[in-house]
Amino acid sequence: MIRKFDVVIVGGSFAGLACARTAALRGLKVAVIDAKAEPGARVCTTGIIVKEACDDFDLPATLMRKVRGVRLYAPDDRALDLHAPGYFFQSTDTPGLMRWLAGEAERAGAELLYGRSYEGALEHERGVALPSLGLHAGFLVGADGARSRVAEHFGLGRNRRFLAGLEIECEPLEIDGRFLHCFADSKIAPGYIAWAVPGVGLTQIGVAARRPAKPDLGGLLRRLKAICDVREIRVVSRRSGLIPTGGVVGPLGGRRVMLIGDAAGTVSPVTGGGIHTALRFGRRAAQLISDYLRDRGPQPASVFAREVPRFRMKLAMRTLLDLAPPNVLINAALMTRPMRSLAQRLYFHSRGGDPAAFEAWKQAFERDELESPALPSTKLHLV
């Protein structure tokens, strides 16, 4: 018996689940198709949200920690603290997210398939058929990661550009929690950054290098001597995966089936940031599906192709960053003005962090810190 939906959607992670909230909300019957075992299974991203995607999207501040700056280390470790006044990064427990987003997916009248892989598709007139999971979809959408396998089935655009993350989650470290660390160092993380981050009751630990270079996770560790005591972690879990930095894919769909999130190649080149656009593209793609299949709209990925951002400036740096400069010529450049305001733009966009500010800003933590009770120190033992 085949089953039928308006939409089905492969993958089940920010994108996608976005895209099956809204297009559920809409009224349109929705099925999500992942092959994991449930939503917060193999994690692929280190799930740091900017503040753009909290002011467009409310989510649960209790699986978030805010952290309001960046501390950006030289190889020589020199460091360099970036700040914007009002801005901040949120931290998450990226599984339970993603347990999150599926719950108010399903909420919302979406039916969520884990363990369901997705296994090829046939595309019509009045819909694409797939025989292997027995349904039937009016629309189908490909969120389904940086090596989308409905791209590959249907001749859409992929993704040829990536890096290859790794990342380590474990016991809290005494790191200041005010910052996110990163580390410019082309001998670890050749073509990007390490980072430790002060993550929801754990640090994240991780390092990402444009292919065919590897990250150097070890590399880091040694580095992260310098700023808190390594000798004792206890790992908690592990992460891997590929972030795409070709910019946007094309074309992105059909007349019947279209693109969304890392498939897509919606993912800032610089930065590899891409959850935001990938909630708020996917909420958007539910839009344009919506419109079409019950109000004769437009064809939605033609529509899709014109809004999503092209990155042209960003796509320009990627091939800078591509060249690995370096550490000699990084130690140089770093905490020149230039390199800091290039820098505060990566990080924070327009918005500004002067020097007096910033030491005005450290100021008042250090003040709420005293004034707040004082937390239990936590032990790290030996795995």
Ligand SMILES: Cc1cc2nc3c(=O)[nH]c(=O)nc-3n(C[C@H](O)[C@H](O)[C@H](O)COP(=O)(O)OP(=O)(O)OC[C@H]3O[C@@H](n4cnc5c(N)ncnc54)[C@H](O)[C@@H]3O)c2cc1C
Contents of the next structure:
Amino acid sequence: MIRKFDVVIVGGSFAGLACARTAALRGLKVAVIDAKAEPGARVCTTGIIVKEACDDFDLPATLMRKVRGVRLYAPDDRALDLHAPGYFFQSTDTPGLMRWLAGEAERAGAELLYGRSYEGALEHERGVALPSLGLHAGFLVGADGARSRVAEHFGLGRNRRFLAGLEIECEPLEIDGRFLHCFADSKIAPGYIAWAVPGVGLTQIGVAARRPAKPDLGGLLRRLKAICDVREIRVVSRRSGLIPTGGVVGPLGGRRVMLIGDAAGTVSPVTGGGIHTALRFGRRAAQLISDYLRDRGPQPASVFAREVPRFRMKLAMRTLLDLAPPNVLINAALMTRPMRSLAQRLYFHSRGGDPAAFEAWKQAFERDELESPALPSTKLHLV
Ligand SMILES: Cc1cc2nc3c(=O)[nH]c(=O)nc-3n(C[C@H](O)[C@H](O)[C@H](O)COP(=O)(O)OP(=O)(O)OC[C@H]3O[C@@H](n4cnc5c(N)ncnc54)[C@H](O)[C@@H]3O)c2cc1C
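Other form of same protein, the form predicted together with the ligand, not the form predicted alone:
All chains and molecules follow, beginning with the one already shown.
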């Protein structure tokens, strides 16, 4: 028997679940299929969430940990501390967050079919048939990640440039929990950085490199010796995956199908961050599909293509980063004023704000007293 849905979403991760929740809340009959056995299984991401995502979406604080600063290390171990008034990142219990997002989508009315793989579909006048799954969709959404099978089958745009990322989760290490510790080092992370993140109940240590270069996790562990004791690392789990860095793909969809999240390439080509855009444009896609199916609205993919970020500057920066400047150059440049300002903008989208407020913030940050709300107000300059 064929089961009929208004929307079938391939991929039950950040983009797919955000899309499913909104589509179901708008009254559409929604199914999500995912090859994983259950939500939260085989997580492939570090899972850091930027403040803007926490402003746009109400995510549970119990599954996150605020980290307010970035300590950026040069290859020679000198470090630059960056932070901005009022800003933070959140490291996450990513499997827990994924289960929570799945629960929210289900509570809204979406049906979640884990342990089911997409293998192909046939588009026709009134929808899309998925014979191997016994499903029919009025609209099909490809939220199936960097190497989207949906994109491949429908001849849609494909990601072509990637970073390869590798991470271990281990029992908490003694690192300064105020910071994301980031290592600029072209030997161990050509084209990107390596990191040590104070996570939720564990420490995450990872590295990524532009393909085809390989990230050097052993090299990172050797460097970590400078900031903590790594002799007794107890690894709890591992994560790895591809990060698309070529910008938004095209075409993004057709009459009855569209791509979202990493499948669509909505990832910052510089930072590799894609969770905020996956959530944001996953939800937006659901609104457009609902308008299309219910209210004769415009083709979702064509509106979507106009709204998603172009990343023009970031793509130009990616081309420079892919050249992996030699470590001697990074050592010479990283502590200079222009590089500091560039790093501040990349991590915090901020030029620093009102100097008096920044000074008060800096003192509170250095004393680790930031839970106190009694700081003078300041203005963040968004770029
Ligand atoms: C190592 C690493 C670290 C990262 N760190 C961060 C970070 O700290 N912060 C940040 O913002 N971004 C980070 N990113 C990027 C971020 O993880 C992605 O942008 C985000 O996960 C995209 O979500 P998505 O829902 O589009 O796709 P994904 O999270 O990739 O999910 C795709 C889903 O589709 C399913 N699927 C795939 N193929 C099929 C199929 N044929 N049939 C059924 N199901 C299928 C998969 O099982 C998966 O659940 C990182 C990426 C990597 C690889």
